[in-house]
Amino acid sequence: MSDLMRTYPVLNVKSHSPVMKSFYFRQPVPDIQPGRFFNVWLPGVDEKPFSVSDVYQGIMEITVKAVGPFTRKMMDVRRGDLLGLRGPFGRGFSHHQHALLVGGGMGVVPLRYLARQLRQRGFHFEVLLGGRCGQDIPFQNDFSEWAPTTFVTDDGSLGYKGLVADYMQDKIRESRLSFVYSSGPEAMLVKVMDLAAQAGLDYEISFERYMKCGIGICGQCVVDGSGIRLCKEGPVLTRQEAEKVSEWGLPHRDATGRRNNS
């Protein structure tokens, strides 16, 4: 891990939709674990954390959706521009056989790199992905090529209509699965954890909080009930760790460290 900021040229930019792009860099360090993240510095703007969406043949990919001032500025980044990278930070996913990967929205991003590693190791796994519409789910072709994949969308524009959790029980019942990975919106994660626990399955989840330093010093991302610093001991938690968290479903802390209850 390196907490020193270094600048790298953007090797290429790929557009997934009008508001979602991938940025490619020469792999900055070896052995980047899926689920870990880098802090990306956009000169003159800010620094924000992003999960790694893939590492393949020495090239690292980071995928960004425009949802705020920083990410909207990222949509203007072009091939050859210099961006700062710090990381990788945190702890990522481990590897398990007969797993179900459950992703929602941009939570799909770290699961894509995990899926590549599971496939390379010859592991059996299945995938269940959801979004508001088909355009919200990136890497559809990769997941479909690598494993049996089910898509679920709020508006029914891709796959089944509904919510991911509506179809998870069927997946568990119909397949010989022994482990669940999940990443996505917190409401979805709470349901996924509940369904996995009911089925007696172990799981690992990746979730978000306000990340600042990336090295566990500032305490900004500590989750109540556990003392876990998400940037250091997360962002991927085991079932045992997730069950200690007492702030599921509560408003997140903002940049000041206060919980915004408005």
Second form
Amino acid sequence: MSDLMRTYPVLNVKSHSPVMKSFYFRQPVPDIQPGRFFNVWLPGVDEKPFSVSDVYQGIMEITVKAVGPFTRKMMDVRRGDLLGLRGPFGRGFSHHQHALLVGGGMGVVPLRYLARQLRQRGFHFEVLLGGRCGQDIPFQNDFSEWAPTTFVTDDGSLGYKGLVADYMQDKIRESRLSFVYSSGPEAMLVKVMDLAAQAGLDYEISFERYMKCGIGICGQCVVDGSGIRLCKEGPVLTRQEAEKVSEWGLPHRDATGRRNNS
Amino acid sequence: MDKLLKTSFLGKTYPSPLVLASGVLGLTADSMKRVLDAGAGAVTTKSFGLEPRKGHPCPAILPFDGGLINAVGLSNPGVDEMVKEIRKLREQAGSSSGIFASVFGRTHEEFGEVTRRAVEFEPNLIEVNVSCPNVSSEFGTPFGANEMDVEHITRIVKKAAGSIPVSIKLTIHCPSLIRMAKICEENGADAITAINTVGPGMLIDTGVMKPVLANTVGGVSGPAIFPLALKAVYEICGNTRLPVIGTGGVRTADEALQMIMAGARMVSIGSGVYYGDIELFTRINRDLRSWMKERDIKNLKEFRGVVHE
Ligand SMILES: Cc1cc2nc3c(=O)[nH]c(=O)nc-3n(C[C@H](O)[C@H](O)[C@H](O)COP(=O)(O)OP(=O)(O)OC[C@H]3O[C@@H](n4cnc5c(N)ncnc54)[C@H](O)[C@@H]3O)c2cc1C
Ligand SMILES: Cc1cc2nc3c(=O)[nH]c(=O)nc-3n(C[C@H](O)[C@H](O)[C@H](O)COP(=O)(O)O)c2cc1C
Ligand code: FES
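Swap state to the form predicted together with the partner chain from the form predicted on its own:
Now the full complex is given, and it begins with the chain already shown.
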């Protein structure tokens, strides 16, 4: 059973930027859907959720950005270190033709693995990726190689200057895209859902909430309006599911379970 | 209300004897509503205290071959936030819905204070968690292990709870469970919830040669503890007149039946949600119903406590 804790050696580490690294493991279970995640245990430190950024030829990749105490410690992990993996948890993306993949910041991580699968199936898709600066966006080469890709950055250091949502409308209008996948900061996701709905497009979106158990029992990741547990019924939600949720854009609950209003 | 499964408990009637145990999905109105909709007669909130608590780092909840082990460390958003959630649940689920509020305190007095605040939203029951094994390094030995503590806390909570009934949630880790249950009875408790998690226990990862739980040790629940919980319920029902909420390891209708035959008035399920998900409540209700129909049993009372006869 993959819910049980087991440690795996890190086969390799790749640096994307001073604050972003990929870690490679022997694929722990067959058939991992993109969008699903593992709880990664750094022995003696903590355990946190991370999306699968790729599975290729029996090797699984996890990509981490240093944003706080845990992820900063992850930057010190070396080849050969043992990390605990539990998962894959949750529900991932399904496969759709003529899709637009919209990613922001570390949200591009699950979309990278999705893009590999869509390409393997010979599906047509396009990609729109945003970040604060060019360094914020990993896997630029893969995306560009696999599909028509547009970059948008706050500071204009890569692609267009601006916000992803500003360019999404044009993308949808210009091309024959009929489905949207998105993952990224919640403010962006709220806009993406709006724009997709306005254009009458179906979508699947990956959301994040504070998670503890990953197996649907602690209640930490439940979203209001639906009782959906994002660790189990998410993190990827369909349009029908996402529309039931009443708390998108509100502050998330923190480790105590309180809405963090700071 | 389903005639077969209708359960009366401390003056109220519930549509099923099944209860959601404290600590599982009991953090927000929306998740507890889902469990009620799935067929639970009542839901118990996660234990809450006066102040928000972050709890221990993760891993804090782990499955192992025989059940679950957890050291969540009583993380909770504090009484103010919980009162809001429970009010919301009351609005969503209706005034007749079963809501049990689980409270804990760091001191005897704090139990009283939290209870006074919790009664604001008129829960059907105050469940008193004197038995959490995960915070003993901080709070000392769990109060539930000490007769004087249990006696004192029961009195304080009873006074603070006013007309709301009080159930004391016991641990099997005390010199005598029967004696402890009698102390609860003598000091005014209206019910007993038995049992909390067992242990603590621990797990080691042989790869890194370290304990896996961030807290090193944690309470054991799920199938591994079912026989212990069943025997505890049997003993308390045989030695006190208090109604008992049987808790520990229940995953199937057969196990729920065993709890009721041992004397439990209600049966609460926590770790079972991991094994059977939220629909477990629907399935156990359905299976209980068909078991009763097959035997032409009209009411849970007909076989409650039969093994004592
Ligand atoms: C389903 C899912 C998939 C994720 N995938 C990735 C990924 O592929 N790559 C990546 O770099 N990050 C990913 N994250 C985010 C990652 O879990 C957090 O960045 C990490 O937990 C931060 O921990 P910290 O101690 O470094 O930072 P902190 O300072 O503790 O927190 C920084 C931010 O991370 C959030 N966070 C902290 N702990 C948790 C937790 N237990 N669960 C959820 N959020 C938390 C905080 O709310 C805060 O917004 C994912 C999160 C979720 C829920
Ligand atoms: C993850 C988890 C968290 C728990 N948190 C609490 C809690 O906050 N308060 C409490 O009284 N019991 C708590 N418990 C104990 C359960 O309510 C229950 O007494 C115990 O798990 C045995 O029942 P089970 O085998 O059906 O889970 C928790 C149990 C688990 C598994
Ligand atoms: S993280 Fe525990 S229920 Fe989702």
